[in-house]
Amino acid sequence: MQTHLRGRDVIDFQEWTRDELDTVLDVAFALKRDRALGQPHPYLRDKVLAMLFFFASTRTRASFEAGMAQLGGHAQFIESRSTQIAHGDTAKEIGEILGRYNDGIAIRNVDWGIGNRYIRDVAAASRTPVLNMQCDLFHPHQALADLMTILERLGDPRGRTATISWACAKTYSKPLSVPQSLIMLLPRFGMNVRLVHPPEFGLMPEMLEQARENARLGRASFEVLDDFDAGIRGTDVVYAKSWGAVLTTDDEAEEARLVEKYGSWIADERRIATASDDAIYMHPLPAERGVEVTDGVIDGPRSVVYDQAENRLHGQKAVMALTMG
């Protein structure tokens, strides 16, 4: 149990040690138990978290707001387009000013090539911790909730296999942040990871190298496949979601053609049946039903998507309590 986390930023959990992550998990499960028992835990009484959104949100906003309220504090919703941020407030000014008004700053900015850099610029200027609610590169709090769910459902993850796969989706080009966070976090806990995607939908090479190193240190394996069926066969976790072809093209029409090319990449009952007997299906939501996943899978007995969504609350509360307390 680590007790020195007050004031720490959470931009990418790769920057946190395994001991520190274990502390977050311990606190998260304790807070989840307290919530189930109706035990109050106002560790952040009179604290205020500024939540700055450059991108729409459902679960992220709701879970951070509810979490701050349950911890005895207040979450301040700030939308970039309805403030002076849209008219010239710089990252330095946001860090300096919101860091003086508030006890923490949480930011969601997924603009490719901009989001992570913006969050780090705010953090450099802020006197209070900065929490990444999702950027173009990482989604640490989603990965934390996913790990919690795997631990709850499968127990000790060492030696288990998680398939992080691309799946078809047609509404918009989704960030690389979820798969990149997962392939780096899960091997640190001893999970074997299969990254599965069509050739045109790769992740950043430096993230792959870090995932391989994490797997080596975690005595696990990391492999990259381009066969959806092979990736799911025998796995313990089927985490199939869409992400954009941003490393291949910046042309929206070309990306749409690529998505159509791989329209058969859907998590369906036939594929899920080839996974291990106790395999679980995961997705961070919202999912494109009938495109990314069938109703029978996402609403079926293997699906843990609502457990993942709930664990966003508990994991984030642990992070806020430890860093903002």
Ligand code: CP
Contents of the next structure:
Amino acid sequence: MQTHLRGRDVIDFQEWTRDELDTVLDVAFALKRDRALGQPHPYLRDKVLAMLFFFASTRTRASFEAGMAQLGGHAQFIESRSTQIAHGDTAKEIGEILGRYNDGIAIRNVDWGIGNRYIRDVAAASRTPVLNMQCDLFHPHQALADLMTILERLGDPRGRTATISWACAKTYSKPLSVPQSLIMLLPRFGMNVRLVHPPEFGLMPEMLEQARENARLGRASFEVLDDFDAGIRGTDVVYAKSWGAVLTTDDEAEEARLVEKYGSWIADERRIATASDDAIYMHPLPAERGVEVTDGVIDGPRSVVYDQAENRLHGQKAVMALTMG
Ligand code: CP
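Structure of the form predicted in complex with phosphoric acid mono(formamide)ester (CP) (previous: the form predicted alone):
Now the complete complex, all chains and molecules, led by this one.
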């Protein structure tokens, strides 16, 4: 068990060793158990987390804020548009200044080509840990909660198969961050990963390369398919969500046309029935009901979406207690 994690940033868990990840999981499940027992665990008494948002959030904001309160500290909510960030505060200034006021800085910035760079620039200037609440490339705390949920539902994940698939959604162009974090994380725990998407909705080649290498090291497989039905058949985890065609086009109208072209990519009862007998359906939420997934699937017996959302709280509390203590 690696215990020396104080001061560490979480930009993506690819930058953490498997031993360090095992420590996070161990602490996360212990904190979940403590909460179930009503056992107080104020490991961050008097500590403050700055939560800086450049984009909307329900679960991420609520779970980080609740988590800090349960750990005996406080979380301050800061929005870019209602602060002087909108008028020119730089990433370096934010890192220097919020790092002096706080014991950690958590940031969500999903702007394509900007978010990850911004978070790394803040981290370079901050004297306290920086936690990625989702950028254009990664969503590490979602992937952590998803891994916890898989461990709870399936037990030993080695040799099991997770399908990380694109699904149709029309409201806005979602980042590549969730699938990219997942295809790299799950093979490290021995899971075979099928990445499934229409040709125009690819992920970044360097992430695929890393996923392949992680699969090799984890004695698992990694394959890329473009057939939604084939991707789901016989799998143990159906994780079907939308992401943008940012590697194909930067034209919104063209992306909307592509989304329409693949309007049949919905996680529905017929498809889920072809997965393994104990397969689970996963989605990080928010989901587009009737477009991305049917009500029958997301509200059905295989769905674990509320466990995923709950595990955001426990996983993040572990990360905060270990890095900000
Ligand atoms: N899954 C997730 O990150 O949810 P929010 O966008 O509501 O934070």
